[in-house]
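A single chain, nothing else alongside it, follows as structure tokens in the form predicted on its own.
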Amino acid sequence: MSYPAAVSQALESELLCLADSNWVLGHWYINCILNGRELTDFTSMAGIAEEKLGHARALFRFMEEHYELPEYQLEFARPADQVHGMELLDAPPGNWADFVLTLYLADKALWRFADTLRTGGFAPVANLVTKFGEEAYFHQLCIDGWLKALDEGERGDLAAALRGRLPPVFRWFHSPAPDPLLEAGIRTEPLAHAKDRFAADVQDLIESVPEGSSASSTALAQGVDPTDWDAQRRRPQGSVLPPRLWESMTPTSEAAKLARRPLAVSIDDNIDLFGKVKKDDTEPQF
């Protein structure tokens, strides 16, 4: 199906918001995996990281084909200031409770955002989102378990973290009107409604901590300054991923670059582990 240029461009930006946020979130799990409390935490975090990165890469591959982009450009060839990752995920977790809370908020927000595309008229994206939702359900079960296991001191850490984490995740849903994707039928629900659904999803958690409702009301009331907002990346104008986070996602050392090359490139390498051997016509060829 062919869409007008404005619709196609808006879809590309929104898919990057979804893909890049999963990409960053996957690396949150990787970077924090050693902070798990028990063996099941480590295995769960490794599995979820793999699936989050898989979601991102599935969207990258789809976009490369749909928009006729160079292969692997989205994952390996963009600078940090072109990444559409959630502002929520910029600041590293201060403690275990902050880590779990941020996973919870990011996962809920990603689903409500993606769900607006799930029943839309663009089947390739709708099908991808449906698959992501099936896997995200199990991610949320793990996160819910971590939340329930927090002790009294950690509940205090969670309450403190909530005040800093809510404003950026609520801002992420901001969308200027009119919405080209909504008008084209690719999105079937305004993002304002998705934001309300997200707020309802997290309300029980918010109300379970001291002053949680007050923090939520304050965050909702903050709004977005359109003059300081990059609508395409859903981030403040000029903001970029922190250098240490970006380096963990796309290492710049030569050894890391070799290790992280796409399989389609690395399988063509001719690496001789035992030194170069001169072949002649009499030598068996395999």
The other form holds:
Amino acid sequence: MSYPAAVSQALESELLCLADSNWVLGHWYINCILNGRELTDFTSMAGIAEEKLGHARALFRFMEEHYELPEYQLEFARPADQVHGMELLDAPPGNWADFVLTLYLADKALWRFADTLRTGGFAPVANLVTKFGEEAYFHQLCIDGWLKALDEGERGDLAAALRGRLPPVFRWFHSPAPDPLLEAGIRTEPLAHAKDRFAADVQDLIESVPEGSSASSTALAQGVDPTDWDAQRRRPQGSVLPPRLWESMTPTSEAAKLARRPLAVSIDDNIDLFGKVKKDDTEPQF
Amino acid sequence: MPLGRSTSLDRVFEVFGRDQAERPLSHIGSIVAPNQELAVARARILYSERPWVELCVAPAESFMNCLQQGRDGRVGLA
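Same protein, different condition: the form predicted on its own was shown, now please give the form predicted together with its partner chain.
Next comes the full complex, this chain leading.
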């Protein structure tokens, strides 16, 4: 199925928001594995990280095929300022409660966002997202379990963390009208509805935290300054992923590069992905 | 809170799996978790060595021994 250029471009941006946020989230788990509380937490975090990176890579591969992009460039050759990762995941976790809370918010928000595409008319994306949802159910179960097991002191940390984490996650849903994906039937409901569903999902947690409701109302009331908002990346204009987080995702040290699985194509060409360079199948591959 | 804590909230859950539809459900191990949500999530990740057609957990205390007294809540011969 082919869509008009504006729809296709909007879909590309939204898929990158989904893929990149899963990519960053996967690295949150990897970077924090040693902060797990029990041996089984380490295993769980490694398992969830693997699946999050799997979701990101499945979307990258799909986009390479669909948009005829050069292989592996989305993952290995983009600069940080072209990455569409959630702003929520920019600040590192301050403690265990903040870590669990951020995972909880990010996972729920990603699912509500993806769910608008699951029921849409573009089958390849709808099918991918359905599969992601089956796995994300268990990720959310694990996070629910961690939240339930927080002790009294950690619940205090949760209240403090909530104030900082809610505004960026609510902002992430901001969408300028009209939404080309909604008009094309790729998305079946506006993101404003997805945001309402997300707010309903997290309401119980918010109400269980001291002053959670007021933090939530304040965060919801904070709008987005359209002149300072990059609607394609769903982040403030010009913002980039923090350097240390970015380095952990795309290591630049020689040892890390050597440890990578060899790729079939060079990623050193600095190809302009968004200029839509076509793959040249006549070029020799090695 | 120190790492590797084991709290009084921790419970033992027994894990059962079936790797083919025609095979019986078998006891494959145990999981320690403070709640049911973590038990299910941990079992799914920890026992992922086979593509199970069925995988489930049950709290160990729900098992009653029919052969010996005093062994309720325990599954397996250990």
